[in-house]
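Starting off, we have a lone chain in the form predicted on its own, written out as structure tokens.
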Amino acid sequence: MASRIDNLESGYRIEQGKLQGAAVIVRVGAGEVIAVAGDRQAGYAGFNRALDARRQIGSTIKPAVYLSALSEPSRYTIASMIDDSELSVKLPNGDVWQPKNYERESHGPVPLYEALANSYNQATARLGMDVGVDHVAETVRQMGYQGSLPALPSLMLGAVAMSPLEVSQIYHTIAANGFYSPLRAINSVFTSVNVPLKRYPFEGEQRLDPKSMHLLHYALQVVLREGTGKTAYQRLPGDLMLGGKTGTTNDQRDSWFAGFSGNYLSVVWLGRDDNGMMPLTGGTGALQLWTDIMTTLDNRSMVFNQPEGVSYYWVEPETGLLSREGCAGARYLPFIDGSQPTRQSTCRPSAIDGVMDWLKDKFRW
């Protein structure tokens, strides 16, 4: 964390001494916080930003939506397309909700998991607001988040102040599948001569159904493969699978990155304590810092088995339509039984372009 955030500083110009970070590493599956850093200065013992600080996390919330309507499979599938052109919203108080995509462009209509992938503002927003904000609520309390959610479409772009652990319990959820355990530092405690006084067993329960987790899985992968985070691969392995999110937030006040492989979950936060800018996002910040976390561990794909009552189509992601293998553009898509496309293009197989190289051969039967 030293080593990046003084490279950061010295890269983006940035005053000395002014960003921080907080990481967090879970073992997926267990639940156990096996790292925790809470402040840049190695073995500092004051405020811990890892436990203590509570700031906005940004499109780091953004899962929540898309798994939100990715759970009703008779309104939204991984091939819906989503509209990700401006919008206003009129609040109860008379104030406008106006929200704009990073880089201030439109892109008209877009498939849901590219909208994900490339963490369109007006996109989710949208989206979000068709599914409900106390649907969305609900679900990021599903992850096991138990604080306080403001029940305002800002919601749905991550108006909400967390902990790094508090995302990394969020993003633990997701990691494990839909299976929600109470992450954990401590399993038993022993006396001097080794007599137990207390234990604290594993706890868990599947909160979220496998079939529309598996469907996030893929458009979480799709980030680090296309979207916002495909930088990671400069420096992990092309064949290691793995899924996450950028955060941003509001004039680049916070950096934030949230990701797994089979065994690892890492989350990342740089920012100022200060709350002041950065010239950071979250892919150019706390992605590079979660990057140097993963090279460093010893990593397994992450777990992509392919659900009961989930089928993968070729689709022409820009029509919608049932397309073929070789077909120019087409992707090989997972959808819950009974969503998938109907009709039939009519393009004639060529050769094949390699645009899923990455997933196109896991599930052929």
Given for the second form:
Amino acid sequence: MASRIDNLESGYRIEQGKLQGAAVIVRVGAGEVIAVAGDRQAGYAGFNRALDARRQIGSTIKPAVYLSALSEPSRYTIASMIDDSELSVKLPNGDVWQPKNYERESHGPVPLYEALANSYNQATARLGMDVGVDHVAETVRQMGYQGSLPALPSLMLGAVAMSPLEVSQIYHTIAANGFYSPLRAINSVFTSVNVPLKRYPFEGEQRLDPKSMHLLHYALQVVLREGTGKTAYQRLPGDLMLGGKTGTTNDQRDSWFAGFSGNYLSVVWLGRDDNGMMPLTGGTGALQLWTDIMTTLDNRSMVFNQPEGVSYYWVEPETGLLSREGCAGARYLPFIDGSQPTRQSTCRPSAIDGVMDWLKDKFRW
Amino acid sequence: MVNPIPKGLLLVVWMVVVLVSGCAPVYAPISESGSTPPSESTSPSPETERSPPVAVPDDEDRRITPSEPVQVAPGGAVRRLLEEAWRYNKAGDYDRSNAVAERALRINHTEPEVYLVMASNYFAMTRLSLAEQLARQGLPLAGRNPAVKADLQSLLARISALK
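Structure of the form predicted in complex with its partner chain (previous: the form predicted on its own):
Every chain and every other molecule in the complex is listed next, the one we just looked at coming first.
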């Protein structure tokens, strides 16, 4: 951690010693916190930023927005087209909220999974407003956040302050497929002669529908394969299935990454104690440290079993129509049964595919 | 003796190879100014949250597919812990049984029998709601383990009858 932060400071010309960081590592499923670093010097015994520093979480909240939408399969699927054009929302106090995309560009209609993978603010704000602030806030609570949440549209883009440990709780529920279990650092307390005094047992409940969680898990993998988190695979094995999300707050004051494999969840925050601006995003800052951490762990692929009630279809993302394997741009996407597209695109496999299939069949390639 | 491949077929194969190679996409890195990771001597100015691009091979490699539920007999350490947990369960020491089962959970949280033993303990402790949650957590993991699946279903039926 110390060396990564040193490198970021020198590489991005950040004043030496100004950049701080915190990280939490959790064992997925058991909900056990196995490591906490609350300072760029991991052994520092003072203020623990992982537990006590509450910072805006930015786009790290977006999975809650998308999960809220995906839990209404009659309205939204993973292939739904979301409008990423500019928008204005009039607030009760008369102010107008005009969220912008990070790169100040609009992308028009984009498939839902792509809006999350590329962390488009305008599409997310529009989706969240349609789903409803209350619904999104309830999803964040279901994921395990116990603090107060502003009932404002800006919640959709993470205008809420949390500690890295609180973000870890939320992402552990995501990593555990919607099964909430309170994170623990102590399992049992024993006397000096090994008699159990107190137990802190594993407990929990399934709070979020595994079918919509499966769709979210798909989209969070796209984040790491193709979206804002894809540099992770420059140093992690390509066959390791991972899910995660970047987070960058206004003026790049906070850099977050929260992501998980099948057995470990890591959440990383980078920022300045004076809440000053940094030239770092979630992808260029926290993700790099997250990748450092994950390369040292014995990771297994995330559990991505297809639940009952979810089926996969080839879909043409630009139109949302059913497609076929081999058609240009076709993607194999999961749908909650009954919500899949019903209209077929005109695509047929090309003649060359037909020849290739014939050759494969003839010579049993 | 192997039949010689007809010349006509060789021509088709050659055409296919030429066409395919001609259509193969070129994966030059997309320019996204300023988002390259820093080196000690550069002065980056990231302008996009998007991370530096990496070559994405093709649609086939981008396919994200569900993993097959793997059901193998629990490995050595997990097996031994489960046996110990069941022993405590049968002796009525449910707390200790859960403590041991949690050690198995730590090693492999996708092992359905871990949830079965914990759910059985909580059922015996009349904590029915938690027993049900744990049994339901184990059920989708028990795809190819009919014995554990049947035990989980039976436990859920008993919980349901008592609720």
